[in-house]
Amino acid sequence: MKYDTIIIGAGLSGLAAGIRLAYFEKRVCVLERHTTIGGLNSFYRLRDRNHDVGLHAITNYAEPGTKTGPLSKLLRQLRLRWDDFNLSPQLESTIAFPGRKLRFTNDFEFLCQQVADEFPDQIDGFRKLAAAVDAHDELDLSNRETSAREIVSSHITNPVLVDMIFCPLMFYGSPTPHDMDFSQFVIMFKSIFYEGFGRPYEGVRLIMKKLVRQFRSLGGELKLRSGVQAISSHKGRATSVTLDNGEVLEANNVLSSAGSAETMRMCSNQTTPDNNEQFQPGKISFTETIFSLDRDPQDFCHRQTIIFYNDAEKFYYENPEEQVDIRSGIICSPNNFEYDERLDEGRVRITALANPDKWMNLPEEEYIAAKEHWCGEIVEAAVKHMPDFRDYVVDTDMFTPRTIKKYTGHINGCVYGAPHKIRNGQTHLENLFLCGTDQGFLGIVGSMLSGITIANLHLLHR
C-alpha cells in the first residue's frame, strides 16, 4: 500500500494538513508514536481528573461569524463550524512586574489605555509599533530574520514597558533568548493583544477530537503507537518511512511535524545537513504545575484568567542556570472565562523557565525530590501576584522538561522548537515537508494553520 502523503505526527499541524488533504482526496496516513493524540497541546487523565498539557488558551480568539482573521480562515479550511470549537472569551488579564501592572482584555482599545495610564509619554509610541504591526506581512514565507527587539525599541524607549510587551509574547511563543524574529513577534502581538484569548469549555481534547472525527470522516487513517524511527530516501526524494516495530511505509511524499532537527535525526540519507545551524534544536522549556482546588478560584477573589509575571529588575527569558527559574512565569485560571456555566473544579497552572540539562537524566529519587522542592519554589511566586490557594488543593500534578521530551520527542523538551524556522517547510529532500513548530506559526490556531499552509503549498498540486 502507497500514500500521497505520510504525516509524523498526530498534533495539531499533522491532523490539520490530514484533513485539508483528505478533503481533496488524497490517500493520506498520519503517524503517532504514543497511545493518545495532541503532541505539545494533549490531554490526560490522573487520578480520576482531566488534564489539559498545552493549552492555557487559544489565542486569535474571534466572535462567532466573524468574516476575517486566523481563526475564521482555519474553520473555513477545515470545513468545520464555529460551534465545533466552542470558544469562550477571557475576563481578563495581566502583565504584572515591580511596581507596573498593564492589564488586557480582547479590547485592544483597552491596552492601549492601560499604557496611556501607566507609561503617558510612550503611548505614542506604542501606537508607532501597532502601525508597524500593521504593515508587515507576518505571513510571506519569504520574510528574513529581524531582531523584534530593534524595532520595538526603535518606538519605545522605556525599557520596562519594552520588556513588558515581550513577556506573555515570549512566554506563548518564542523559541529564541532575549529576543524575537520581528516576523513571529507579529503574529504573536496580533494573536494576544489583537484577538485576545479564549477556550472551550471542555479544553483542548474538544478540539482534538473534532479533527480526529473530520479526519476520518474524509477517510483519512490514523495509526497510533505507530513511531517513525527512519525516514528512506533515494535520489533526493523521500521513498518510505520504518516505524519502530520495522514496518516500512511508502508514500509519495512526507510531512513531519515533528520538527526540523528531529526530522533531520530520522532521515537515513548520510548527507543530511545535521551540522547545519538551520537545523539545531531549541534550549527554550518550561515547568508546569497543575493545581486542582476545592473551589472556584473567583470565589476566594481571584478573578484573573491569566497572569504574565516578573519580579525581576529586567525580565530574562533564557535557559536559566538553576533547574527552574521562578523570577517570572505564567498563572493561568481555566475556570476564568465566559462560560455559560462554571467547571466542576477549580484549576490553577504555573508555568516557569525551566532548564532541560538540569532535569533528562536525574535518578528518579532526585527527580521526584526536585519536583517537589520547585513546586513549593513556584507557588511562593506566584501568589505574590494573586490570593494565596494553598489552603483549597486537593491534587497538584507536574511536568518537566523531561516529561515534554517523553511525550512529544522534542530534543531538550524545548516547547517552541528550534530558534530558526524553515517558514516554507521544505527540506534537502524534494518530497519532505515540515510543519508545526519549526515551520513556525505557533499557538494553538497558528500551528493549525501552519499544517495547512504547507499542504496547499507544496502537497494539494502534486
Second form
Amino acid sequence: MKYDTIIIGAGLSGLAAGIRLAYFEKRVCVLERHTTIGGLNSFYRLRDRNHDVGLHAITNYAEPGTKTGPLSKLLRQLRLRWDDFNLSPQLESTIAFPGRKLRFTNDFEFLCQQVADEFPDQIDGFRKLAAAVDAHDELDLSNRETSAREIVSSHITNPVLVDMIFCPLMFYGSPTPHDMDFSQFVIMFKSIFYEGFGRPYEGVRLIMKKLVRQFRSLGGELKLRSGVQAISSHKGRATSVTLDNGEVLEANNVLSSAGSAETMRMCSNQTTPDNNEQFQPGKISFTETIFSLDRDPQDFCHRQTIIFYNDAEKFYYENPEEQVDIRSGIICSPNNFEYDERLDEGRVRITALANPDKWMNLPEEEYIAAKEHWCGEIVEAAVKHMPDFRDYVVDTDMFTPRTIKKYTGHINGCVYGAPHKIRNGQTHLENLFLCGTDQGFLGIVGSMLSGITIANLHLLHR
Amino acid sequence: MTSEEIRGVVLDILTNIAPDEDLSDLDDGQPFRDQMELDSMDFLDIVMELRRQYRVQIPEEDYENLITMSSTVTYLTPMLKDVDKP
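Switching from the form predicted on its own: structure of the form predicted together with the partner chain?
So here's everything in the complex, that chain up top.
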C-alpha cells in the first residue's frame, strides 16, 4: 500500500493541505507525533478547564459572506462554510507604549484616526505606508527578502510610531528579531490592521475539529501518536517515512509541516545540509501564563480584546538575555469578542518573549520555581496596562519554550519558525515539500493558506 | 448529457466553489469573472472539479474556453455527450 502523499504534522497547514488532496481523491495520510491535533495552535484540558494554545484570535477577520480576502479564499478552497468557523469580531485592541496609546478595531479608518490624533505630523506618512502595503503582492512566491523597517521608516519619521506599528505585527508572526521581511510585514499588516481579529466562541477547538472532520469525511487518514523518525530517499526522491515505532510507510510525495530544519534532520542520513544557512531554526519563543478568573473581565471594566504593551524606550523584539523579557508583552482576553453570550469563565492570557536556551535544560525543580517566579513578574508588568485582576484568579497555568518544543517538536520551542522562509515549498528532494510556518504565510489563516498553496502548486497534479 | 444538463453541472460546481454567490441571474454570455469573485485558485478548481466528477481532462491551452457559461457549455458538450446525468 502506497500513499499519494504523506503529510507530516496535523496542524492547521497540514490538515488544510490534506483536505485539498483528499477532496481531489488523492490517497493521503496525515501523521502526527502528539496524541492530539493542532500543532502550534492546539488545545488541552487541565483541572476540568479547556485551554487554547497558540491562537489568541484569528486574524484576517471578515464579515460572514464576504467574497474577497484570505479568509473567504480559505473557506472556498476547503469547501467550508462561514458558519463552520463561527467567528465573532473583537471589541477593541490597544498598542500601549510609554505615554502613547493607539487603539484599533477591525475598521482600519479607526486606527488612521488614532494615528492622526496621537501623531498628527505622521498621518500622511502612515497613509503612504498603507498605499505601499496595498501595492505589494505579498503572496507572490518569488518575492525577495527586503527590510520592512527600511520601507516603513521611509514613510514614517517618528521612531516611536514605527515601533508601535511593528509591535503587534512582530508579536503575532515575526520569526526574525528587530526587523521583518517586507512581504511578511504586509501579510501581518493586512491581517491585523486591515482585517482584524475574530474568535470562535468555542476557541481553536472548533476550527481544528472542523478541519479534521472535513478531512476524514473526504477519505483522508489521520494517524496520531505517529511521529516521523526519518524520511528515506533514493536518487533525489523521497521514498518512504519511518515512524517512531519503526513502521515504514511509502508515499509518492511527502509534505512536511514540521519546520525546515526539523524536516532536514529527518533526512539527515542523506546528503542534506544540516548546517546550511537556509535551514537554521529560529530563536524567537514565548512564555504564556493563563489565568482563569472567577468573573468576566468586563465585570471589572476590562474590555480590551488584546493589548500589545511595551514599557521600554524602544521595542526590543529579540531573544532576551534573561529567561523572560518583561519589558513587553501581549495581554489577551478571549472573553472580549462580540459573542452572543458570555464565555463560561473569565480568562486572561499574558504572553512574553522568552529565551529558549534558558528554559530547555533546567532541572525539574528549578524549572517549576522559574515558572512561578516569572509568572509573578509578568503579571506585575501587565497590570500596569489593565485593571489588577490578581484577586479574581482561581487557576493558573503557564507554558514555556520547553512546553512548545515538547508538544510541537519545533527546535528551540520556536513559534514563528525559521528566519529564512522556503516560499515555494521546495527542498533538495524533488518530491519532498514544506508547508506551514517555514513556508512563510503567517497567522492562523496564513498557515492554512500555506498548506493549500503548496498542495495546489506541487501535489494536486501529480 | 444535453447542453442544458451540462449547464446545470457547471452551475453546481460554481455553487460548490462559491457558496456565497447568488448565481440565479448569471448572464451566460458574460465572463464569470465579471459577475462573481473568482480568483485563479477558484478557476483551477472548476477544472479540477470537472476532472473529479466527470473524468474530463482539460489541457491548459483550452482554459480560454471556460470564460463564460455559453463557451464552457459549448466546449464541454462533445466531451460529455455520452456521459449520463448524475
